[in-house]
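What follows is one chain in structure tokens, specifically the form predicted on its own.
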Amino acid sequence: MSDILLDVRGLDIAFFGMAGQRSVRDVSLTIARGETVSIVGESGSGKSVSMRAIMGLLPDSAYVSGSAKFLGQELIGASTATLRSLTGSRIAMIFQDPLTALNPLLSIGDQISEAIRIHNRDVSRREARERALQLLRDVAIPFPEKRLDQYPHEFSGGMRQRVVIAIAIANKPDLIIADEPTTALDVTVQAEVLDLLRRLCRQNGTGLALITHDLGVVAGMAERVYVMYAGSIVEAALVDDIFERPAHPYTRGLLRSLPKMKDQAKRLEDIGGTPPTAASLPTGCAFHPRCSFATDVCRKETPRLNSYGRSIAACHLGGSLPAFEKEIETA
């Protein structure tokens, strides 16, 4: 256990007004040092929250419960001086929208500064400016002596990015959280901010959490993987059993609504209807209604995550799906 930097057990997320609806159940997951662990699922089914809860990020109204333990120390109810200690120097997240995320009205070299100051009282600002200027040629932002004064507004959105990057390595945290980093990014930039990352991770032995919908980012990056649908963990696998052995339908959908290259004249799949809301979970499985494998227990019965081969799945017909056909490659 030593090895495991982030432990989360029976995580439940509910917001005031909900009337006892959660909008996150049950999920559990862990993260090991120098591991890259990929959590995935539609827009709203838990993933951003989940983390933002670990980190201490969710508004007031948040009701989070449950356990989530930093190498060995409970995050979930922790002080605010407890968790603003560790997030940003043991813990570090990198936003979906860097813009956003930075601060429009200081320099790139002060908001990095900062970063490294405000968790290492005794650098000075000569020393930690200095810091930063190392970091920004670790993220390879060229001509980082003339950019270190410039400001967001003047760096595209691939810069912006790896600013981002800089300041969340800028402590050497052990874990990162990287919440669709590369959503908002072309093809050709966000390879290189991928690269940036596992290389990175690779030199620090620093953990990985990778938010993303983008299922070919998981193949390329991840070890492993958590699927989400609807506030709950549905499957979690290695990453080649995830693509090559899918466990449950909706796993199996989000794989075939990728565009496939051996029949690129072919209309892409999708999966049918909308994901529930925490309001409207329907009785039984929450996926089917969606779920062309449907039957009448998945409609009466809510399934537990139980283990199928090497995967484990929340599908009351897990083990006796059909055979998949195999539709990307995995990196």
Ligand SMILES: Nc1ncnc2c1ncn2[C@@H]1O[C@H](COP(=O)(O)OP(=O)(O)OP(=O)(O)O)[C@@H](O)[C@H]1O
Contents of the next structure:
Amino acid sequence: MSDILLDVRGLDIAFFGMAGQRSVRDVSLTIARGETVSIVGESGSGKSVSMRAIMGLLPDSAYVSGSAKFLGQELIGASTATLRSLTGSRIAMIFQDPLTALNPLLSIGDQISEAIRIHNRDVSRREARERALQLLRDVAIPFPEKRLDQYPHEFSGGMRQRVVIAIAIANKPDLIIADEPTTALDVTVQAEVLDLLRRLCRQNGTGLALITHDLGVVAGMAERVYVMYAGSIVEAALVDDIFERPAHPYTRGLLRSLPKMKDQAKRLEDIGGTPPTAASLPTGCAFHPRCSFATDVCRKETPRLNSYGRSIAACHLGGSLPAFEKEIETA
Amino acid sequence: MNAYRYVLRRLAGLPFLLLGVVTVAFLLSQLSPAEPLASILSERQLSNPEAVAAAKARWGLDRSPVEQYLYYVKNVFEGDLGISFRTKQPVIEDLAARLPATMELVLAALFLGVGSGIVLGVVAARFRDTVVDQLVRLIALFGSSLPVFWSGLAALSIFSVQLGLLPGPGRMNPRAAALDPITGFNTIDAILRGNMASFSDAVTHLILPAAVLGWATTGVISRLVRASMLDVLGQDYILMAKAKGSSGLRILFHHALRNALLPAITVIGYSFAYLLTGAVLTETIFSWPGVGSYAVESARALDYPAIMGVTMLGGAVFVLTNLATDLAYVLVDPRIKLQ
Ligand SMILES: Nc1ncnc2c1ncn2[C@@H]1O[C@H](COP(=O)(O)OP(=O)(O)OP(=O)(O)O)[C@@H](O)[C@H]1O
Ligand code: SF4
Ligand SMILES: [Mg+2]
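Having seen the form predicted on its own, the form predicted in complex with the ligand:
Below: every chain and molecule of the assembly, starting with the one above.
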């Protein structure tokens, strides 16, 4: 059983002032030790909020219920002390924008050392500095001795994200939650940072929850994928299955918006329309206003997650959707 | 760029600013309808043409305004601010004798005002939209809106007259043995001389005027720190600090406060200048023998050399404060370089 690193069940999140409308609804997912799992979805689908809830990083205005067990230990409703001892040491987070994730007034060395010393009281300043230096080498930052005493503004975006990664791996965590770690970076730098992240996680046997809105990123990184739409998981599948036989119309839409697919399908349209917010959630299937397969039942009843081969998906049409390739050809 | 050269370069601008201050002050004195002779001579002497002519020659009033101006400027740059009509002492000596009292008062007020402002601002941000926050808002509102002459008199009446907790106006107990000055700051001199009785005498006299004067700063700084703390607490690097497992206090003080204080540095600089202005009233109310009360006495006596001296001192302090503010930014914020 200890193979399961993170076990999230029935996670519900509502924010104060949203009249009881939940931003995240009944999210369940698991991550095994050393596994890379990707969470994909459009902006506002609840990816960040779900993962922050697990780490206890949401503001006081958030009401979180459900369960999230980390190596068997319940995180939802856990004491501040418990959460603090886990976050940064067993569970680490990498944020989207490296330009804002580092404190502008503290040197890089101080910010890395801090991560070490918070969780290891007996480590001296000197020792922490040595380890910080090694971490800079681990994330392949050139001239680490010189870089250690510099400040964030002296680093490029890609280099800053390496520093953030160094902070994340400082205590060799079991799980890293990477919230769109490359979205803010130049395309050329994106691949480098992802490679680094993948290599470090493999080396240390670290589980990785990779949040992204780009299915393209998923292909080379993840073993399994969860697709979120409007606060719920609409499909969970092995990465190969996601690309070969997507079971949910929304997943198909995401695939079709990939540049590579677009050529193949002779410029098929992106998914039309915009995702709903928690306050304007449609009845029935939340995706129905944008779904080309929508029927009456979709407008009335919320579909539940069902198994289709090795995947699970929440769609009334389930197995009776046309094959994905065919759909592209006929479109 | 090296800090030493930077300071020298900035100080090189000081004479030009002072020249500007002298010019404006001189023009204003020329525009003033008051007759300076009236403050030099008694009424009987004023009707005596010989006495008037002698006085005019003695004080240089018989020369043309342009000549007077050039003469004055030349003297200023030689370190001579002229002789006070009223005290008959060199103005520069009068100022030197009174400056420590004002600095002691203003620095104590700045310390109290900025210190309490920062603490209250952090507390208000941490407990935003609670009773605590409202209370801080109220303190700030009173601090910024109550005039010093009112709060000063009220404070004297409550703490000194009614409760008897603190001494009345003045800088020291007049019956106590005088302290031999070293720095001119009574509190520091008392410590340096190991005289505890004088120290407590100096401190108890200092508390009320400093608190009254600093209160306005408390208001401004606490509002500013609150707003800027709230802004900083919403930043990604704060979330990152939380994700590292930092404690709440560490986040508040190690990560947030430093960043939140950046915008406060400028305001602290302005506050210093503002407190110097406020010192005029405070010193008058608390019979504080500083530059502020000197300014009031000189103005009443139409003592032009003294007024000009005070004005120039103000200009110099303003420039130095600006310089200190800029240097403070360089010290605190690694993104800012001297240029
Ligand atoms: N502090 C908050 N108060 C109220 N609602 C919030 C708050 N934070 C997030 N939400 C809501 O939760 C929903 C999910 O937001 P979340 O940030 O998780 O989206 P996301 O999937 O990470 O999108 P993105 O790709 O833009 O990061 C959003 O619709 C948002 O309105
Ligand atoms: S349930 Fe209906 S609307 Fe929702 S995705 Fe499936 S077909 Fe489309
Ligand atoms: Mg997000």
